[in-house]
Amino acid sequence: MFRRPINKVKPRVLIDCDPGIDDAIALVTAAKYTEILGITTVAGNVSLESTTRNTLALCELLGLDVPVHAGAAHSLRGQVVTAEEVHGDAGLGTLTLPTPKKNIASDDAATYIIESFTHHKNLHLVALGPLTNIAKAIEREPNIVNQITDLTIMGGSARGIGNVTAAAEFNIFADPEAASVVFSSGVRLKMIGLNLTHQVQMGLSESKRLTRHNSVISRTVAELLLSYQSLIYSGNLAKTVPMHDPCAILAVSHPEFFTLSDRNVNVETAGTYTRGLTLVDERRVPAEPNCRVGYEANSRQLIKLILNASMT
């Protein structure tokens, strides 16, 4: 099992998320390898009400005493795009967690994001869902981009791989206008997209290993994995599933296991067939970079890290 170097300092993070099965596994991973300042929620994989409830319940399961601030219930245009067919009606597949005892700290995620980066230095922002909350914060206080150590998003793709459409990844497709605000803002940005996350796959063998470990967290992650496989592949547990959101967390805590390159990235907001596409400039003489784009991942090491986090 991977053991973290004794002298490696945990990065401080603010997490914006929409749990979501892989968001839940990402929170398990973040609880192990990062110092979480707070969490904001956004509508995405399921409704805002469900993503917020799931976040509060997961924090209690993990013993995380951090504030949770609810955010946007719909995109900047007022649309709602969800993915219950992938995550289940409540967002966590077949997993049912107790009703959380703790309430949200506020229903104004954008203000919390602004205040957090105004008052805290060396703080990373990790976005695991649609970028609506972050775009609202930037539009309200543009200078905040200079206070964010870096923004790591799970979203988009470097090679035109889509999962909602042929061109678009879900988090970007759910609010392309918000993504466009973020990508053009000047924030120090890292994109962990489908081209990378599809390299990090887990499945039945990892679920069995987690079940054998027989802790509350390991059994929880095992059930989440099995639900994910079943929902995506109609009950075929022989297939593996990509660890999208955990990769974004690990790109902050363990960047040594990722290969990223400077690129210029624009978000398509108007295309009939390409709305939500992240257009990565791969020309020999590209436009000025605005993003660090993930290309390669050490999948073996990353899977070890996720398992290690799930077995503690």
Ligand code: BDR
Second form
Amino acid sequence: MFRRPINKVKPRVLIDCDPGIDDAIALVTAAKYTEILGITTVAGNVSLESTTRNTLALCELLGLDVPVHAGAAHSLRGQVVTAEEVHGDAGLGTLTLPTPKKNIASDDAATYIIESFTHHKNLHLVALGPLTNIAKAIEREPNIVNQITDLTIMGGSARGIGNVTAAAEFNIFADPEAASVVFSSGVRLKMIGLNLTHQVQMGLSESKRLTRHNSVISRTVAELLLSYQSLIYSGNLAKTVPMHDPCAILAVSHPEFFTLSDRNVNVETAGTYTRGLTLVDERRVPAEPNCRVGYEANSRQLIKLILNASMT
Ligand code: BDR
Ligand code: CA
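Starting from the form predicted on its own, produce the coordinates for the form predicted together with the ligand.
So here's everything in the complex, that chain up top.
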């Protein structure tokens, strides 16, 4: 299995998420390779109530004693876009976890984000869902962007690959106005989009390995994987699924396995067919960069890392 170089310090992270099957696998991954300061939740794959319940339940499963702050129940414009067809009605496919014992630390994720970055240095922000909580924090306290070591988002895409629409990726499509606030805020931003996450696929052979390993976590991740495949491909388990959210965590803990380039990226908020598109300027003489865009992933190493984290 993968061995961490002896002196590698785990990065400290605040995670904003909407579990979500791949968010759940991302939390398993983050529990292994990062020091989690706290977690904020947002409506996205399923309702805020479900993403928050799932986060609390996953923390208990993983033995993570960190504060969980609930955030936005809808987008900045008051809309709710969910993806039960991909994540199941409760958000974790067929997986049911015991009712969590711990409660949320607050229902004001934006304030928690502001306070965390006001009081902590060397703290990374990782966003795995729609960017509503983070946009609210930036709108309330614009100077916070200078305190954030970096913000890594799973969202958007270079080269025009969408999943909700032909043009738009889910996390951006669910709240394009929030994404626009974030992309134009001046925060040190890394975009791990569909063009990269589609390179990191897991499927039946990985779920079989995890089932054979037979620990509570490995069996849980195996079930999550099988559910994800089954929901996305209507029961066909032969096809593999992209590890969107785990890639964003690993871009922070293991940047050596990613190739990124500085780019100017704008979020389309108005287009009839393109609302939610991340428009990446790839011209020979481009506009001033505001983002580091992920292009290549060392998929073999990243899959090893996810498996290693899941075999805890
Ligand atoms: C993103 O959307 C959600 O469905 C996943 O959890 C991931 O964050 C992929 O487009
Ligand atoms: Ca997500």
